[in-house]
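In the form predicted on its own, a lone chain appears below as structure tokens.
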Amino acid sequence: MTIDSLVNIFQGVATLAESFSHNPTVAFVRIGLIFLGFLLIYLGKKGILEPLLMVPMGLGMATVNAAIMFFDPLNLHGGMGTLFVEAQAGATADAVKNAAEVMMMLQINWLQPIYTFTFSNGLIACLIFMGIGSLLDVGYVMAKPFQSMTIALFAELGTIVVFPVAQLFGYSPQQAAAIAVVGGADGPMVLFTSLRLAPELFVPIAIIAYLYLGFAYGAYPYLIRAMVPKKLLAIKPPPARKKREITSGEKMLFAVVACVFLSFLLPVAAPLIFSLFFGVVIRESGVKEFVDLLQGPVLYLSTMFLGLMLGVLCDVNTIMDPKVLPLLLLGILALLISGIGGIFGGYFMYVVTRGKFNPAVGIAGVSCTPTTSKVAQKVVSKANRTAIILPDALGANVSGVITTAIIAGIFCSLLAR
């Protein structure tokens, strides 16, 4: 058997060797992405990052960069491609010229139907929001609406600041808004907004958003400790006055009214608003079959395919796009400033309550629920085991989801092309 025949059989080796000879940077990035995939799997397994997302994402990232071969039927990547997915097959009108080419990609790439019919149209984001909604207890917001919404608004600081900053990097207002929404730390909302405002940046924005959400949650405990002295971390909430318990009917009424009202104000964001509050209504309705469906198969299957799709989209061709490097910087900046803004909101409530509020709760205004709530409680527990701030944090968490939806809806309403 000759060397040429071996190369034809083991095309992954051949494509890597060709990259080293023609463009070494691409080869090194490809190897780096494979090892980054290994790292994500390890961090997910250890629980440092969200395993439900990072394990499939890491394996997809490592595998797709190993599986590059001399196969590219539409010649979109200079003769090299994979059998996983072609993101450009539904992202831009320039990439694929006609329906026949789309059908070709659907037949060739095994994950193409999932990408085309659930990922690139925002359906998977809506399904995840239904699952998230079925886990939310809006009673925490209803119990302390002013406190919860105030912190959530402070935690949108990253979105507000990065919007003009992204334009300074040369992005259009639509692209800048799609990038800035990363600061809301709400993955489905990032997917939805980028599809509406900047479909040409949809893939890199989605990848950056979810990669950085994982890393940011690992870094937020250090941010809390840097900004909040140990003395303040140990603050216990004052004993709650005995209040009338909020009934499931009242929670359902709140969800229905909020859904209709927000959809009336921001119809462009109505699909995600409806999906979120539909989950809440199902939770409070007590229809066990629907609750089990949304909290189990719908949420977990959608999350699994989301992680898998994000992983296989992290191929070297996408990451080497010159538009991606500024996104790397702007994404982490948005999440950092949002975390700082949330803690500022915690300090604002500390002043309003005359020292009775724990500022660490502010990080929960960064809206991924319940991760940032658990981060806040974990950090506080190390300073004072008897301090239970989780109810306040969950109120800020749920409010953060709502405020992110509102801001994204405003961006889409004002900037839609």
Contents of the next structure:
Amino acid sequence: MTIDSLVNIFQGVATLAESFSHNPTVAFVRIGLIFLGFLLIYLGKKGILEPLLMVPMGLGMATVNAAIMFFDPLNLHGGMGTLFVEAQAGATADAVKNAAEVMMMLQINWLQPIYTFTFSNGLIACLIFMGIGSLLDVGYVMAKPFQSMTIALFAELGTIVVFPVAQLFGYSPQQAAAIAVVGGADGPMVLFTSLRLAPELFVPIAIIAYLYLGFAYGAYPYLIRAMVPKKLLAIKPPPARKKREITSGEKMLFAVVACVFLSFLLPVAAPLIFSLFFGVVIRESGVKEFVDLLQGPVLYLSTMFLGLMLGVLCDVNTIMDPKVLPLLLLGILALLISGIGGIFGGYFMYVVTRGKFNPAVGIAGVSCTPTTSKVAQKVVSKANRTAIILPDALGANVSGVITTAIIAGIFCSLLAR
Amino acid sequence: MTGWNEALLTYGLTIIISFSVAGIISLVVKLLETFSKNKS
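Right, and the form predicted in complex with its partner chain of this protein, after the form predicted on its own?
Every chain and every other molecule in the complex is listed next, the one we just looked at coming first.
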């Protein structure tokens, strides 16, 4: 047995050794990504980060960086690759060459069918949105529509501010819009916008968006405590005036009208808008079989494959791209400014209602449904156990999804190539 | 600075469309309330 045979058997080790000899930075980043994968699994298991995404993502990230071998059929990564997925397959301008590349990779990489047929066309974003829609109770928005929308609009500040800031970093307006939408904190919307406007940055933007959404879950409580004094955190919302309960038929009517109205205004975002309101309509229709299907298999299967795919796409070649580093900064900036904007929205409502509104609700305008609502309620409950702000927070949360869809639609229409 | 005009235009349009949606919601709720009162 020769050394070459051993190298052929243990290609993961051999590629790492080769990286150490030719480009040690790549080797260190690869090892770092394996350990980052372990860390994400641990933080997901502990509940510090969102386990639904972080566990499959962490395992995918650690494994794909371990399983690098001497394999690069499209000559894209200097002779090294994996048998998982090739996001660049079919990325050339030549349509015939594209089709041939995609067909070849579909027959080699085991996750390629999922990437090609659900990711690169935005289907996964729509499926997740159907699932999210089936969990949304639009009754909270219908109870206080103007209040909810106002907060959500404040919480879009990150998106608006980061769009020009990203252009200062040298990104094109399309790329800047794709990264700015991270400020809307709506994962499917980020996937959709980056696929439409900057497909070349889809992978790093999607990874960054979901990583940060996981971190936002852990970091936003600190932001709320830093910006809202304990006295204001303890504010109890005034008891609701006795109002007629909103029926499921009325919620359905609203969903149908809003879906058609928004699709009429923003046809580019219509697939996402339709998917969201389709979920809402199915929920309110009461067809139990469909509701169970959307809330269970559709939502969780899509989320699981989303996490897994993002982890698998997070290989050393993607992370070492020089365009990725500024994206890391811009993504966190967008979410931070949106969070601050949301709390400013809470303060605005506090002033308008003459001190009867809890400013912490503002964070729920950042539309990471229902995470930010839960975060707001958790922080408020620590200051005053009897303060129930969840209905107001969920209203702002659902409105946040709508405002992000509007912004994504405007960006896609305004900046279409 | 590059991009601020598009950013402000996007924000302005978002505000208008969002409040239009909020207006539609209020209108739907009001109409349905009136309808259900008349019915009863």
